[in-house]
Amino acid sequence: MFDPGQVIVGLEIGTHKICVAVGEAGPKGELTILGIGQCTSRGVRKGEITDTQKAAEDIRTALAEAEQQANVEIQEVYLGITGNHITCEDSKGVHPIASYDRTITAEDMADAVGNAKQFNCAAGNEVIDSVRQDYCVDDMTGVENPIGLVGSVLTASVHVIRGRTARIETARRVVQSMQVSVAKPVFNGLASALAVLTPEQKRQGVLLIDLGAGATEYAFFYGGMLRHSGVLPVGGDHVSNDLACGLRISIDQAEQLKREIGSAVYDAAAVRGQYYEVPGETGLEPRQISLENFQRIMSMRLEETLELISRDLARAETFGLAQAGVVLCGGGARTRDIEKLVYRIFSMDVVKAHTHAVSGPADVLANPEFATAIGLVRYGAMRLQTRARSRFGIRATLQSLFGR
């Protein structure tokens, strides 16, 4: 058995699947994935729980499988959060330096960051994550560590991720109903980034896109800092729904055909005049569907989703400096020719995600669908490492581990 204090569990409640990752943190910060538990998801729509009973049953199944694989008893999880209720924005917190000699301390930094978290926070919302970017001391900008500097006003620039308290609490209570506590809710997009992005990519500039079934998260890093992030309540399920409506086939058939003949790129010359036979359901005769229409519908929905991300990122002035390109994860990263479509829209190199700096089964680490759950484990490992350093008098923050 493993030291329960070093076992960390990430729980992703997805629209298509529930995923539980169990990891062990080593004495030097190394991370090993011990087991993965999965279950097809019910009662979840666009990344949010809509039926607590069904969701609880599926979470219980995934937890049991993960416990069996890892040979542990799960008592606590880091809970992934996504959905249309998530808001991501940059915020500034201003803190006057009140000490007699105007020397900035760690407490002043914490107060400035705290003020940034609470700025413009609407009622019924709570901070899920906050990531420090840099500081301004009076009129001196771009300060990474202001401790020891002399000034009158300290301003902290922080990327703040908030969510609706009621939605987060619903997910928390479903988990707690199984006598499992929630260590902390974590934004899925941030967790995925922790799993698959390297410090060098974050320094050079990189965009992560997590293509899920019910939601698409994205996070843009530059200079080692999280500059922008967001969620779209659109995913692979919407592609399937468009195909089912447009071609008059069932959702199950659309899902199957999406995997068998789907493509993110519409190539009219390659499919013009071609048809594909779809088996009949409930005693009906087989029927032919146009491959040209199929690919057009699928590519249009995917293109629309990516264009929405592109337009949102246009506000980030440094986005054009993303030298490391785009990294794709989530189930949608398996879509045929998705890299071609992403390249066409963002004009950047595109790669599929692979978990880095983590040991474990190769098929798990290479699977882009496990990025969020593994990232949640890494998030927990970072918190353990931060607490350990603090006990020895070394001030450490999660921000220092986000590629810095």
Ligand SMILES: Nc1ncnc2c1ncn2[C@@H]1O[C@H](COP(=O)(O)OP(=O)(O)O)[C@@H](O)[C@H]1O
Second form
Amino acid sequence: MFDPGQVIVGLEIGTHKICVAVGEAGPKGELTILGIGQCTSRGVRKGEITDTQKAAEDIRTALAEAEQQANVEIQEVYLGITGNHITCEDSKGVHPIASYDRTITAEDMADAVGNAKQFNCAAGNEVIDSVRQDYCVDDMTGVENPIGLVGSVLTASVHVIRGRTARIETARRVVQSMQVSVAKPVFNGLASALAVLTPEQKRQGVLLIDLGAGATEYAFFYGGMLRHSGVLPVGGDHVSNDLACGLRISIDQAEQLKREIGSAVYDAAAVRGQYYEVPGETGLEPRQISLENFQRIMSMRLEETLELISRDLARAETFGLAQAGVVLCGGGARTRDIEKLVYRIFSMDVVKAHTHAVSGPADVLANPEFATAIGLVRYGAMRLQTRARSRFGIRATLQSLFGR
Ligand SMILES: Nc1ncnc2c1ncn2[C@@H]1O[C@H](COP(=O)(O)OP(=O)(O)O)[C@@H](O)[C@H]1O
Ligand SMILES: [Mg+2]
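Alongside the form predicted on its own that was just displayed, please also present the structure of the form predicted in complex with the ligand.
The next block holds the full complex; its first chain is the one shown before.
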């Protein structure tokens, strides 16, 4: 189905790091990660490029490392997109059945889905991804496959992820400036979900949360399909900032302390009256910071972020039915006791992500920060598979990525 040894590359331009994953799709669609390239990111804020020159330098470094590790020349990437400009919403597309016998065809389905994508699309925005949910034929709801049914009006329900065209174009041009083309922009939340969620989890109902440095993406699946997604322009950087401001320490110190002694849960009994000595900077004396304040500040910001996600998910009708819990990825998944906090807010089992159904170095597959880049590789592989199927005359759409 694939050309043997097809190389697919995912690029995440993150706030904390640029990450390139190079994968190889075997003849039966099996994926192997051949190499990873990384570089600390300097030109990105809240998931969006704010300094094209610095971003380009860092992307070049990450691409070069990935090329060397995988021993390939990278010509094309699947590009992860995130940021506050992204909107994720359910949309309905209405299409009248015009044929004389009123039998619904695949073209009618495509037209209804196309109308849903365009509905309410503000000027200057474009569709990044869209996932069909189900159809309504006249007054009959919940139809999975309306082909052959007879009706007057076909309505498609589609989860549509849109972004500001200018922001996507900025990222695309920075990548193209190094003679690398963009195969497709993909929402980071979907990419991470592809890397770490199993089909069984998606069937039972599962929430993925990718806790990054400048943005937090989430995607909820139920009944095997994407039901809800979103992004908050808040992440680990905000936790470090709050700690720095609240305790009057430097951002670097706050970041380091967060990783070393931080916890997502405020345990008053354990830290009451306790202090921690932080070395003085630029010739100043060491200082004692209150562990009670430290934990309280850190847990409050994380709790607030998760509460916002929880409130947004209340809009998803099927969220209450989810049985497979919450899966965490992104660097924030390393936060001590984060599972306890997530459990408290969502009342669901919580696990840290592990890439599934991909082979490669164990440390790469277990790394929560690589989920998006590896998911982008999987997205590319599935897209190629879909195209190959279409070439062979089997009706298939990108729906197979996220849908039934
Ligand atoms: N052990 C840890 N405890 C708490 N936060 C951590 C830990 N390790 C990494 N992080 C946080 O994870 C974030 C980086 O995650 P990452 O997924 O790489 O971000 P991005 O995709 O936005 O570049 C940073 O904010 C960092 O502080
Ligand atoms: Mg990320």
